[in-house]
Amino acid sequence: MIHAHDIRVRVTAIEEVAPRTKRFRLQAVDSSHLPQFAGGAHITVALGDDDGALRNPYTLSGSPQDRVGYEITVLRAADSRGGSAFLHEQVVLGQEVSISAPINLFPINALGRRHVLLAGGIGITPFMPITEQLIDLSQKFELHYAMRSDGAAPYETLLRSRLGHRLHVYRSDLRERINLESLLEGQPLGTHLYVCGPERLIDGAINAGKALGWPGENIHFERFAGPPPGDPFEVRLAKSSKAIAVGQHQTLLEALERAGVEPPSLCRGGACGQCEIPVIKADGELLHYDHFLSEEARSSGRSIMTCVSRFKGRELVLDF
């Protein structure tokens, strides 16, 4: 579905910059320049048919100041529910797209005394951005980007010439791995950590800064996990006594928005929240596959995310 806010966008660039993982420039087909965004931020493309049937969030991997063009950095996933698999092979220069306005969950502090920013893989993407902005901000950071082999992952040339000594690369394939307690135990006090890539470096980030006391609010993450799959189910909507099919390989917001419904929505990855709707009746399993409702809440049933949980049962009844 094409959002009436949606910017049409050309793609004016593409290059393969790591094995599996291309680099799209997308330019406005107005020449207009585009609005703004901070490091961190990510837009939704549109995807597939005319009906947008998939949208998916994809971070800003290009320079803040570049107002002419947006560039995202894909990297073609193995399990792919066709967004990475359509960008990497059906999009040609030339074709135009679809894209939301840059939205920001993943922001610097702008109070942190000092930046520390991990990286995994295909995570390094919101940060080149970001330490772009942090150098012209003069702050103090280090970035820590662990990858499998020399070469295997994207910019890690470029960032070597911009960050110098602020660099530090973790290889795989040399049996070298981020130190978690050792990086976090030693940073002084006002410092705030940052990570994206697998949830196995997320959720080591996290535990680790837990466990050596640090304030939750100084550990900010960005996971990039697709929703999973699951049994074909039928959703009804009270207000409007629609009644949704969704499929096994479709989400539920995508359903939703595929039948003309518009829920809100920000992140489409189970993070922010924006997309939870209150359930009247759940004759069955809620399968809650988001990062934001507590235990307590998922055990409630009152409410369900969207954009990647699902249901397992006779009728799903939600207040929308």
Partner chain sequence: MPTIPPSLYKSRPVYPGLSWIAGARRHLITADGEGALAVLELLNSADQETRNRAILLYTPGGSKQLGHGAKLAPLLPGACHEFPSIETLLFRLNVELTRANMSTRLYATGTEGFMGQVIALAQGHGVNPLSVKTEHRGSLARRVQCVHCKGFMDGVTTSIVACSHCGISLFVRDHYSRRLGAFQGVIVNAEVAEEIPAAEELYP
The other form holds:
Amino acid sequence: MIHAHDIRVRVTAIEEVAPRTKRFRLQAVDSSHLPQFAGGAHITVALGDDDGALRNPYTLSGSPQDRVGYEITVLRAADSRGGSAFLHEQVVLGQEVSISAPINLFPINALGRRHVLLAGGIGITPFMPITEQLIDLSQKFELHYAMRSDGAAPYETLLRSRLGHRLHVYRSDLRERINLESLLEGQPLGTHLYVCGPERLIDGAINAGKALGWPGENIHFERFAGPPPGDPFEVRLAKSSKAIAVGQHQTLLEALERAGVEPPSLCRGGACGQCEIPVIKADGELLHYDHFLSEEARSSGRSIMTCVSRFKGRELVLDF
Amino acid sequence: MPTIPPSLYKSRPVYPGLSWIAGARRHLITADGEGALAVLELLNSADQETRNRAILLYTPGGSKQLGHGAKLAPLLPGACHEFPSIETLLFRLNVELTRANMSTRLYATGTEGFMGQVIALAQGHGVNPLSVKTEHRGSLARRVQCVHCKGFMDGVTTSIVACSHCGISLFVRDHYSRRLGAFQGVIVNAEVAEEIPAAEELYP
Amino acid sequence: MSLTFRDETFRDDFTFRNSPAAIRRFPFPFDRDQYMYSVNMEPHSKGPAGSATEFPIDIDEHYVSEMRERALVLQQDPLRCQSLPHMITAEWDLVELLMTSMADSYPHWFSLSRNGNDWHWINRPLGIDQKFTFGNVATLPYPPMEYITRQCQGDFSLLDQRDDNIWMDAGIATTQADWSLDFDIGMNFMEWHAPVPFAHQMGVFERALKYLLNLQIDKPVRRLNWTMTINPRLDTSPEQYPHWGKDRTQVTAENVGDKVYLRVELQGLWRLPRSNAIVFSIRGYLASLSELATSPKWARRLSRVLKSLPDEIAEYKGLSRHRALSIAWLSQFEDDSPTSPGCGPD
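So the form predicted on its own is up there; where is the form predicted in complex with its partner chain?
Let us now look at the entire complex, which starts with that chain.
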């Protein structure tokens, strides 16, 4: 399905909510209401000097009740390929950008009888609307929030007043660590776990769940690692007979979109599988950075996830 | 032993077989009739620590005279509970599920109708049906719901059966509802009353 | 708009008829002279003025009578409308989708005013004036899904998305072509399509499911499906099959033109914003062979499609007993001339 960036919005507020972390408020240029969203949803934002050269997904961190504006909370990534740096350094109040309608790949499981939320640092963003929603729905939940130090991550104060005893904060500067096994061990039947944060937190939660015999169906996570930059390469499209150059800081997906061939995509984080395109010929090495393809599928070289993966070699031909 | 043939129809559940779930703190095993034999194999493959974490709820059903329960009891001292019927077993299962946590995993083996009812009950406790380990043993008999009067019948072995509630002759469709734990029975002679095909013994 | 709502029945004396204008706008589903199975999903975008797809939700001359028929079915069998408890958010999403769409498209019939969660809904054709609090079930006379679907043509189901599948966990079905909501509720996409022949082997449902899992807000899609029904009977549920099954034996060479109806389902799918569920609408249209034959192109094409239909599909759709009679009757319009491109009438 095509990722239309058909909503024009204006940046109406920028606020530093934690070190290297800014919140941006986006309102429709024509002042209309924005589409309703639910907790866990993200939008993609077209960024870059050359409008739309980069398209990054950002989780909506504001209130689902707010139909006037969306909020995204962005950490200035140290190894940014340009998206977060652009937002932090180039975007000013009043500027217009294009966004997609909300997409939700990290929703609350409606059958859950209890929800354990686990956030690390900037991974708190989806849980801002999710906690609001769970309170509205009178659902049982608890939020565990790991951060480097007091004030190092956003919204702790707000969450304290919103959640009270349901919030548990862990500061690594005080050597506080989440004991994942004891956290998961006593949870009653019907509990669902949601994790958003660094890879090691997600992997730790998955492993703790496994060690306790939790069903995989009850563990949900969102990895927000951006696509890595890499050497430029060229790709040839067999069906549309086009040759396209992929720049150093650009993803293969973005390059295809720029060329106007409307490739499929959804999560832009190598997780959902929607952007998979069959490979006809790869004279060189496919650099798979996704979490979707199995080991076997990777080594077969039959397809590539265009949103994160790259190519190094002489010739890449895709069936598209 | 009759086995369930792979179905062309995708609403048929598949029963991949019992195997221990690593890590689970408690293994809640349910079985009826010949399912006892699957449980025996499972227990025989386990170390003592795993067995210590297991509890079995068993109802002999049609296998009563075979005395499977007596073979199981010594393997699970104090944790093997036998019930006179599926209903009484489900009553106890409901209690166990109320006290269970996420490290408790559920196993069901025996007839299809029995497994369907166990899974439906567990679903009401927030258990994802995909997470239940299952293995079919014993009769292929189906639990059938009459789509017209909504009455249930257990142990249906024929392709066509008269509804025990409303009397309509039902064709047993290969269409299964996990929520109801039953196959769908639809009137066979609605168009021409005299056209009732002969019932075939398809699910012995 | 000068449309008047017809006073007609879909049972017993079957007084249902289409006006000439309704026949012209009938969503005839065949774009070629041969049967082809396809998922044929396309964006649910605005169609030509007056067509069945001019608006997202189509209200036509049968509206008031269809709603009366729905009330009759629900009175006999309340299991036709069910919702599992976790679907309440999706129910409210559906209220918003239908009310806003109906009020936007047909402001002379429906109006919705909203002040925060205080909503005021007016349905003039049905004489309803309702103030309620969005999100508070105690302020409506029925549960939210039932409330609004008693006022909207078509069957609806609400599909929860989880475990990489979609699950039919709520719905209302009073005008269905031989499927049981009561039996199918709680099933996933593969399970409720289980009885459809061929398509599983063709991988059709795997592709359709992947497409639907990624359905996006404000980007609804639609497709057409069809079958044939004897008499203009909306309720051809399996529950009622003992009652309508014998209709199929009553088709004769004399009455086939007026007794056999082409039944087209305009199926729409929308992503719902709060629940992340999908609404699946199944809006049925009926036209008798005689009504369709007012456009000879349709008569010729339908007869050619019916001839090329595989027997298994005919059996699945319940056409076996009257297919030959239908083809024979339609053959009076067959002059071996080609049909014009597209689905529309002559």
